[in-house]
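Let's start with one chain on its own, the form predicted alone, as structure tokens.
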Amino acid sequence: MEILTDFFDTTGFATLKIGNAIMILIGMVFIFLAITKDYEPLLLVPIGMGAIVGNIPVAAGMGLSVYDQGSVLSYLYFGVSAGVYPPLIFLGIGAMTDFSTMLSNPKLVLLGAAAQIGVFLTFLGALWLGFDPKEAGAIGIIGGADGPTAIFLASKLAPNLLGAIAIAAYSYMALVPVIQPPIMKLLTTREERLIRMKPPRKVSKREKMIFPVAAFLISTMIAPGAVVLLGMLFFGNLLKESLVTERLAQTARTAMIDVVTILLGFAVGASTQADTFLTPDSLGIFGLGALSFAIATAGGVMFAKMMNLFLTEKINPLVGAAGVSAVPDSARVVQMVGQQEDPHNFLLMHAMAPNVAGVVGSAIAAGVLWSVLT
């Protein structure tokens, strides 16, 4: 009986907690969402799994946990923790990316900017809230919903919120289709949604060739902290259009894309031991995090709805709404929401500008706070 009352102490069912139970429970939750309504399930599938293996608890002195230095999870998480991971995504989200639609209606970029307008007024919220600069300016950027960048610039600023920042991003990403949809139809009336709009010109293969390079250029000149993210975005995008290297365009957009997804995803969920991340800080960022999510979103549609008082050709103001760089799920819901009003009209190209244009903001977005912040 001794023996099998030393074997039960080192089992998980003697630690567990209910906060153990709580994040294990949360983690079957993003995988029954993942399955059932096909949510992100690329995201949501590896946090999920995550969330389960790091909340199983273990015996003292096991060094098991990604918080324990010389663990094999540890050593995953790495990648997460120093800003590994976000630039390899955004090489493989470069080598998918077409710029096409952005580049023949520049206009549109403006909607992409005007939706991080939910970065910085979060940012001042979290400051309000009594989150130090530095955690501010992270907490803010989950606006942007973008994971990688979000996940970047915690590491940088606040690598004691990054579990909960993460975490936040990328549930957001994937409640993007029941998040957006009602705050669209709100801010826009039933004639503005059944705005049609020409379709975009054709690009040149030249003009292809040339922006990425001169994209970077004047990005990073804005906001040189923004440089490894956009970096690699653009060298991504040029390995696709330089029609040269598309034996490297094609692994950086599977292959590789792919094994730094699972490996992001799976570290983020273990990092969210109940210990750790159920704090009322992580309430907190939460709750800024959907606040950001709306207002970036309603920004870019109130934007379009002003750039039409002074356009002949106006723009349906559903596509402002695809300036958060949620890609390409933002313009998928554009598309859904204009359908709804009008089968006949097709605004996911149009969508895909603003939603282009907003990765490429959130990423400037971030090099601005993480320059202004250091």
Second form
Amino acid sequence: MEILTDFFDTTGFATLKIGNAIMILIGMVFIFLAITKDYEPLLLVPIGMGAIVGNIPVAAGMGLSVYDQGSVLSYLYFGVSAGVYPPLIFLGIGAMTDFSTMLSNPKLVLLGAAAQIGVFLTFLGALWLGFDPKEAGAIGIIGGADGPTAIFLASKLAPNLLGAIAIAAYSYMALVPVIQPPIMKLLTTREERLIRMKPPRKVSKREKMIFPVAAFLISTMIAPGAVVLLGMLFFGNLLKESLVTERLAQTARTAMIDVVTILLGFAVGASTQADTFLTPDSLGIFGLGALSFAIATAGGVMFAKMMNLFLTEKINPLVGAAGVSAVPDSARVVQMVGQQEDPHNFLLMHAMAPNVAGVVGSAIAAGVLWSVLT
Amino acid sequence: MLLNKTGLQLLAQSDFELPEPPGTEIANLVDGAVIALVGLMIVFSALIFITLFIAALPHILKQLSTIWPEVDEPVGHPSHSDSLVADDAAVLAAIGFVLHTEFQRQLESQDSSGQSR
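In place of the form predicted alone, the structure of the form predicted in complex with its partner chain is requested.
What follows is the entire complex, opening with the chain shown before.
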């Protein structure tokens, strides 16, 4: 009987705290949203399941938790804490990305820069709320709307906030179709939303081959802190565009990115243990994250409107909202909002240009913050 | 402080040693505002340079194509399996041609022998 009593004391029923129960519930909500609403299922399912796994209370000394040295989960989490997974994901993204629309209309690249205002204003907001500069930098990058970049910078600047930052970044990325449209409509007139843009020109193979190498050199000479993320992004793109390494590109954009996404999502989820995650800081991070997405969206739209003051060929300001990266969700949102006004206006291809520029912009912003704050 | 971190600056140092990291005591919002402003300027400059490069690229390639014309065919060598398929088709065509010629010759010789009987 004593053995049974001792065993019961080690079970989850005896040791479960209210915080763990809340986190398990949050994990279930993530899985529910992914399955029923199709909100970023490739990420929310692994994160949700990871959160459930990470919040099962285990007896001390069993070495099962993410934070126990030598545990299996701690080895999986090493890829997150050491910033290994995000560059590998960038390699896969690079091998998937077609920069043609950006190459055919280079002025749209600037919208990807404008949206990064969300990163820097959120950085200021976090400082104002009392976070230390490194933590503020890591929180600010949520505004880049790029999960791997947010995880990479958080692992370097504020590992203690990594779980909350990763969850906030991916949650808001999943909520892009909810957050962005009201801001886009608020900041544009109907006439502006009806603007039709010239179809993109055909881009030569040679342009596509030269671009990744040249863009890498330009961006990392200016912001060397972005060398790992951008190096992998443009390497992946070179694999795709060189036409001689199709097998490698195929692996990078399919099997490899899938494996890393599973490990990253699950490990991040498992790191959200109630005692480290359910803190007032996490609430602040979630609040700032929502704010940063809103500011980034507004920044892109307003900059597009400003560009129209000087351009003869007007751009539809809605495409500015795609500068927040969140590839390709924000570009899809632009298409959706544009078609609500004019069902025959196809903005998706145009929106992909600031969208991929936003990926580069947020990586540069992360590099800058990392350089300055370490 | 930020300029000291650029790659050009690092390359310019003869011994390629990384510079000492700057102090991390950024105590107030004013310093934060300066970082935010300069950071945003760096992001803009990087993407403006990329924009200018992309805008200039077609003109550069136009000049380049006068000495090194672009071909539309894929650059890479055909893969092993592709080359096998292509070779197989050629070999099959050759075998078919030889068999057809041989059968034709045999038929003609049979016809001529039948006529001679």
